[in-house]
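What follows is one chain in structure tokens, specifically the form predicted alone.
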Amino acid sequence: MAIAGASRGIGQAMAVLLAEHGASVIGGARAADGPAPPGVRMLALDVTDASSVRAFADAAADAGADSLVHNAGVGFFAPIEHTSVADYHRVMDTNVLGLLLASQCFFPHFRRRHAAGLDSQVVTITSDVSTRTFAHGGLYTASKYAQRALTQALAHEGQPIGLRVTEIRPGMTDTHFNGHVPGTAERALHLQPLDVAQSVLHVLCAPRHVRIDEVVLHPVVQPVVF
């Protein structure tokens, strides 16, 4: 299986957990030169660069990957008035273009697997804000709305080749996201990366006749807003 955005946080937790459950994992990240967990092969991946995504998808296809978990993303929170064109491209190119390129590059591989009688899955890690927004969150939440739309469209387009597609929408999670330092006292009650990783494992282990369209998970202390 392949994980885009696997160097730390949720992505690293997924790579470790899935490898522990017997998966052969290919992880992609901008910084892929550190030590990889057992059972995980790390490759350089820039999701905003078509050639980089193509090389990652080709390596995953050569290894027989049966699934893609798209976890790459960046955060940005500022008033719309103070959001620059450069901010727009950084967020949308990473969060939206990255998912589009990954979907395009993996789709032919999944079509070939279907022709050989094999199943495939795509899991997109978005956010609980893929259906809501808030002040200072316009650009970031717009990127998550767009990821949700791409994920749902891919689910429709993938049905003829037996591709199951799931959106996982975590709430507040204790990671390095947006410059935070994980493990601080004020984040003690947030979701942990392993919580999200376990939801991915659940989706990937679903019986082949079951399609899980989306999973929403929050820490108990976070208000659930839809």
Ligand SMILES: NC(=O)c1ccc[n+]([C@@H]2O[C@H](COP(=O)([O-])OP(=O)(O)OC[C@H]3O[C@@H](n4cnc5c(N)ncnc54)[C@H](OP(=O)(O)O)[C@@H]3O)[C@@H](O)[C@H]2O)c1
Given for the second form:
Amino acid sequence: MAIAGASRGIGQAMAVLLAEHGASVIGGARAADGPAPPGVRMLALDVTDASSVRAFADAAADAGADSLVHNAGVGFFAPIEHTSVADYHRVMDTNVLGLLLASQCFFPHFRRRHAAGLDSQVVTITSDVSTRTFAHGGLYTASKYAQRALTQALAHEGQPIGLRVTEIRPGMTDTHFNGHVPGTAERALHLQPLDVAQSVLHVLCAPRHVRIDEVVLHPVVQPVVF
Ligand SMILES: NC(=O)c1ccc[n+]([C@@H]2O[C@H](COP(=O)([O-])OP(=O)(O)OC[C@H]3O[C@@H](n4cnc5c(N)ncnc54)[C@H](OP(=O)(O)O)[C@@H]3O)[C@@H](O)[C@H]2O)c1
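Alongside the form predicted alone that was just displayed, please also present the structure of the form predicted in complex with the named molecule.
Below: every chain and molecule of the assembly, starting with the one above.
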């Protein structure tokens, strides 16, 4: 299996958990040269760069990856009035273009697997804000709405090749997201990366006749907003 955005946070927790459950994991990130967890092979990946995504997908295909978890993402929170074109490109290129490129680079591999009688899955890590927005969240939530649309279009387009596609929508999670330092007291009751990783494991282990379209998870302390 392949994880785009596996160097820290949710993606790293997934890589560790899935490897512990016997998966052969190929992880990608820009920071890919540190020590990799057991069972995880880290490759350099910049999801904003088409040739980098192509090389990552080719390596995953050569290794026989049966699934892609697209987790790579960046945060950005500021008023629309103070959101620059550079901010727009950083967020949209990473979160939206990245998912588009990864989907299109992995699709031919999953088509070949289908022709050989094999199943494949795509899991996208979007956010609980892929269907709602708030002040100072305009650009980030726009990127997450767009990720949701791409995920759902991929589910339609993948159905003829038996591709199962799942959107996982976490709420507040204690990671390095948006420059945070994980482990501080005020984030002790947030979701932990392992909580999200366990959802991914559940999705990937579903029986082959079961497609889980969407998972939404929140820490209990996060206000209920639908
Ligand atoms: N933390 C939250 O509260 C929360 C809530 C809902 C959804 N999410 C989503 O969860 C996902 C993971 O975030 P996280 O919380 O685990 O944050 P994180 O700790 O900052 O991890 C982000 C991961 O994305 C990778 N990444 C960023 N830009 C990349 C690029 N251009 N190419 C390849 N990889 C890239 C990073 O690797 P490199 O920097 O090494 O490239 C890192 O592995 C994101 O999509 C985020 O939007 C987070």
